[in-house]
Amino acid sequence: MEYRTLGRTGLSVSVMGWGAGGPARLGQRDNINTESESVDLLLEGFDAGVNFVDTAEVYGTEDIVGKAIQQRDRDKFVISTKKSTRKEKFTPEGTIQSLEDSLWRLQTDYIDIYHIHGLRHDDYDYCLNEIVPVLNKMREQGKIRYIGVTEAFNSDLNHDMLQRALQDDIWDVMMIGFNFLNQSARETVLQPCIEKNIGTLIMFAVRRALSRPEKLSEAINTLIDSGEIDSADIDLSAPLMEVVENSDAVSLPDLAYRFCREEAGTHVILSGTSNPKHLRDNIASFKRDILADATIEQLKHIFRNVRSVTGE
């Protein structure tokens, strides 16, 4: 497994990062996995060597992570949890109560990286003035070690409240929606990321139109008649199988998730399921080489121009 510098949180993070969230939930969500298998999941990730774990208050996963953490030792992992910013309970108040909370159920003293989780742009300058302060407090306590924000992708396709938060010189960790299908976060938040010497954390990377062929089609096809896309540029009867077969890639998600991997000023990318299999075969993706130059540039000429789409 590769390790990286989380920017200037100067810690050493799995390049593949365990995601509690998404659709899985560790196989919580719809009940897949019995809370004993999900424990046995994260921690066959982590003897794989992945040392990055992020869960939130809202995915009702932390007690498993925490259960799991407690298996191995503390130190030598990273814990990324968040704070919702619902609001009934997104107050200062209601912040410290979900930390006490979230440490509890994660049966830590202090969490690593502290998320306000999916600000949106109307909620930045209240975040600012009344949330920070009361995170720089935890912090100076010890609860916490860095800060971080994450976005709401399906909701801000434009980076809207990153490029906001990039003003100001106060968060240690940002998440990012960023894959092939949208790669439009590389100038406007990455770049800076990288100035500024930011950590990130990459959503995203693979979500339904990377997983499922006849979502993938529906994507294209509605990039085409929006204009993003040029149909030359892509073989409809089967979406991208081209780019794959082409390239030493066994797989669309393995090409999605190397491709993430590459991008400049990246650092963990994120990755959940709830299936020891599909486990196995997206630790391999993340160890194995770097993808051609020319797949890497095929995959950035063909979805330069999108900006309506998530992947989700």
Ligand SMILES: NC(=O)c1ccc[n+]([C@@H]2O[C@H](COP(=O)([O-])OP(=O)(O)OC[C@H]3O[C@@H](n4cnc5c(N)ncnc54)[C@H](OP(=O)(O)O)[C@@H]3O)[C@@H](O)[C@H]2O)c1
The other form holds:
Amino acid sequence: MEYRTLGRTGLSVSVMGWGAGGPARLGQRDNINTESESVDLLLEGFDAGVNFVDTAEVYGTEDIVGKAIQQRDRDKFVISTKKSTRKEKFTPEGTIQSLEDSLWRLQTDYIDIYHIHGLRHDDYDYCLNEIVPVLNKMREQGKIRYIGVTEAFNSDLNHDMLQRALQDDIWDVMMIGFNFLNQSARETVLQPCIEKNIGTLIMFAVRRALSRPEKLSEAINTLIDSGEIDSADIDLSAPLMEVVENSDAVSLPDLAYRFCREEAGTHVILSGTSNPKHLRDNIASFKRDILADATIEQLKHIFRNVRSVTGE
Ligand SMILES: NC(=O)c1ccc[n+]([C@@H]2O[C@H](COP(=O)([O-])OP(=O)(O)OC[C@H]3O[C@@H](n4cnc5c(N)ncnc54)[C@H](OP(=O)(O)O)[C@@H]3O)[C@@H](O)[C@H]2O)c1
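Okay, that's the form predicted alone, but what's the structure of the form predicted in complex with this ligand?
Now the full complex is given, and it begins with the chain already shown.
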């Protein structure tokens, strides 16, 4: 497993990060896994070298992450969790309570990266003035090591909130929606993060469109209709399969993870699953060689104008 420095935090993190949310939620969303099966899945990833795990108060997986970490050496892992921005509890008092609850569920006395979750551009100034001072206080108390913010990619395709957040010297880490279908964060977020040495976590690397063929066909048809991609660039009977076949990628998710891994400015690529076989396949992807330049350039070219889909 490759390890990278997470920007100005200086933390050494595995390029593959465990995502305990997303469509899978470790198999808890649709009751695919029992709690102990989800704990075992996490541990298998940890034992393969993944030292980064992302969860959130709203995922319902913090306690599972806590149970897995208890079975390993806490200090060797980077735990990332998030404060919900749902209206009623997005207050200074609510933030203190949320953090205490997360610490309890995670069975730890510190969180490495505490994020504001899916912050909307309209709520940014409120967050800056009312919530960030609370986060700074909790950092002084040693309950948080670094402060992060995650975007609501499905409703903020232009990365407006993160572009605003980049103007303030507050955020140590940003979680960014990026994949080869929608590479719009490259100039607007990733490049400034490099310049400011901000740690980056990539979400949506695979999501649904790059893990389910029917979702990919849906996304490709939308993009042809909107004129964002050229139908001449794609074999519509089996979208992108020829890119996979002409490269050393073994599958679409493999291609998708390895594309993100090579993107300048990316540190941790988040990967979530409910399925032990998918976990093993994904670990193998992160251990494979880098993709050929020609493959990366082909994907950059096909999707260069895409702005309207996230891969959802
Ligand atoms: N705003 C935010 O803060 C925010 C939003 C979204 C996500 N996140 C974070 O980012 C993490 C990653 O989320 P994501 O949205 O990128 O999705 P994800 O959690 O990585 O989900 C990937 C999807 O692809 C499937 N999959 C994974 N590996 C596969 C493989 N090898 N073959 C076939 N299918 C595969 C999974 O289904 P199976 O269970 O069948 O494998 C799952 O449905 C989340 O877990 C969460 O921690 C944060």
